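Shown here is one chain on its own, the form predicted on its own, set out as structure tokens.
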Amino acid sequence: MKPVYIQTIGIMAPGLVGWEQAQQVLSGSGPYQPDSLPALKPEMLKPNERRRTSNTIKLALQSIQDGLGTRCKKHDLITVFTSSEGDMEIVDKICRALDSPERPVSPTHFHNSVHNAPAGYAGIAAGSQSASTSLAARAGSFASGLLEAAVQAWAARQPVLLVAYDYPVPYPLSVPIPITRPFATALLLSVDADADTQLAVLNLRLAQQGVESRMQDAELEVLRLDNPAARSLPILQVVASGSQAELSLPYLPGLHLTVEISPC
């Protein structure tokens, strides 16, 4: 496949708020001390807008925020999110409505479980009429929403900003479903090879064996192995480090993604 390159990145995990100190954990410069998330409040969203969204959106959008900086905004990006699960605490809520006599399920709590949600808020904020993909693959999930944003930016000829996000999955949908940490992350995929704000450039190809990379760090890899839009970390390690590496993502069951990053 032809390269892409990452032009920006944002994240937004325990530890990991903001790609600034996030270079700094995963470039060995400082220690990964996995604290509790800061509050959510992506300033891309008017207070109004805000308030009716849920956790897990706040955390695609605080990511893309940090991504996109001011751009955030006012941007038309063709867009791809990708997660696992989608709102699991939405929709802990209404089957617990469901539960209840009345049944009382919150039109908000409705329009929010929708899986595309997150783009949906993405592209009011940003008043973007740009097409959105929104795709979930479990624990192949980062890696099929890279796929999908590396063929989309080359079919357009476009920038395309993948957003990978989940969030913690509340008891007893947790049993099946343990993610017990948050996670996000965008990336601004570009098919342009002489643009000045390249972090590294992208090569994939599908592969039908591959031993999942891992995060040297114990704790990191806890994070890894906890959410699956995480399994996005050993990119953003190399990316970091400025260094070169060839990875393997999971993707779909007998499928690997192998990624082949270089500097710029």
Second form
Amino acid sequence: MKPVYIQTIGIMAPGLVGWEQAQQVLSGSGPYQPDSLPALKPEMLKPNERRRTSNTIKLALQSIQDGLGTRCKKHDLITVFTSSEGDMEIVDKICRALDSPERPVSPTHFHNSVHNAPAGYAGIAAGSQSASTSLAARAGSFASGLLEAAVQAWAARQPVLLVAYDYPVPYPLSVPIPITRPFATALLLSVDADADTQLAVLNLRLAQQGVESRMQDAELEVLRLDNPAARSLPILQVVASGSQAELSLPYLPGLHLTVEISPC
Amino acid sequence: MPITPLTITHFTQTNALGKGVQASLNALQSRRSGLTPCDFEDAQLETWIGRVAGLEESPLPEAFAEFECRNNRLARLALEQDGFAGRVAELIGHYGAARIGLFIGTSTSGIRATETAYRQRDRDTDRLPDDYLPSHTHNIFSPTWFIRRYLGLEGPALAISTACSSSAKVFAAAHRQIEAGLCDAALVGGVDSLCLTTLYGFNALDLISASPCRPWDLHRDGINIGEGAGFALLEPSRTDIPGERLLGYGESCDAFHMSTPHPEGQGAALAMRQALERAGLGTQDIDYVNLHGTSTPSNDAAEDKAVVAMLGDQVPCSSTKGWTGHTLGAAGITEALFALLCLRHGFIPGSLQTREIDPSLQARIERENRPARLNQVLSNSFGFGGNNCSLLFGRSP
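Same protein, the form predicted in complex with its partner chain this time rather than the form predicted on its own?
What follows is the whole complex; the chain from before opens it.
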């Protein structure tokens, strides 16, 4: 595959509240202190829209806001969203309603339950009518999204916004799906080598063999394994450090995504 | 620049019209609807549904027990029709398992398993049953994972979930990944199955009809929910292999509302325009449009505006939702394959149950079946979140 360039990165996770802070932590310039997240309040949505959303949607949008800045309110970027679990808080509410007399499913919960709900709200906020897809691939969700975003960027020869997110799963669904820490990241990818704002260049290829890249810091490694979207952390760390590396990300059973990263 | 067409070398589908392509073709040609009064589980809703018979008696083989749920049962039932699984095995022999991409759309996957688990949960602790395995059932990736393992595929795979456009977008994704060299051929498809979430959810939005749906009718008042699965093999076009062609695709968003389409159908028109552009065709080249045509007042009105703005009011159009109901995440593949049947067998299916066409709508809606030599057809799919996809297919040369 031809290379893609990372133009901007947004991130929202405990102790990694925005790329500026994350860069410090991931490059080793500051300690990782996994505090809880500040209240999620993505300004890109109008207050009446925001009220109708969920924590999962707010988390995803907050990472976009961090990555794109004011541009998040007006763009026509192709978008690729990826999440292993979607919105389990809403699934919990709907399944409880279905198990109650009269089955009072909330219409807002229902339309927010689609896997592409965060993409829908992000597109409405941006006024973007460009193509958008929403994916899931369990632990490989980030790799699946990264690969598809790169493919779409080259097919359209346009920048693509990749958003990976998963939100903690409420009890009782948390027993079989133990995601406890929120994590979202938004990467703006481009095929344009000439732009002067690139953070790093990525070369992607599929590999039948691979040893999953890990985080050295024990707490960050816990985060990486806790949340499927945090499987992106090794990439973000290499970019933050301005270093060069060949990483292996989980993608599919029996298939890995090898990512060669170099600074621009 | 037009895209390089791909050939659809084999396909299969299972839905309320029956198992396999012939059942769908027979029902379309004889104008027999698959809709029946709602008898799904203990749903107390006055509506009609498009239900696949026999799923309750079709458990997955023992080796796939962890994937056991209605949605994966439906996927497997469909894969076993029309010799499809066998053709996949031949394809693996030809290209190699690692060179065939898998692209599967679903909206609600196996959420029925979670509904059931909640009903069976411990009333004191809320704990769900120990054998509940959402990773293999409810998760959006579940059908992709199951199909990949069931058929022994080892190439790239993509699970797409954009509500009711999910299994239309698989064609676009497959085309791009083949162009990018990630795979040489592709299995595309989709599967969505009945559940209480969609029945009661659409009911809460006041979008389900108490009678069989009637797209474009003056008295249309909502959808009927259906279930279905469909799969197709896409290979690079060669002169020596017959099959209908994927000529173009278009994908767009409304950027308007989560569950209401853009009133002027802007996003829908954009998707159709892109499909034409990618095919290098003009509006005069479209012989038939299989509409998304859900039969809600606002959806049909928006799509009508989009179709008329893009193609004018003389292109024959119809919706096949009156046969299958709205199969949601499977609607894209179900209707794409109907479009292929229309191309192959040279007919236009008139919208079933549409009696009195809404005078405020302008698209040319066919109400009766008629033979027609079709060269190119469009298939529209639009979903919640304002997510649109339009596919353009051409007849086998």
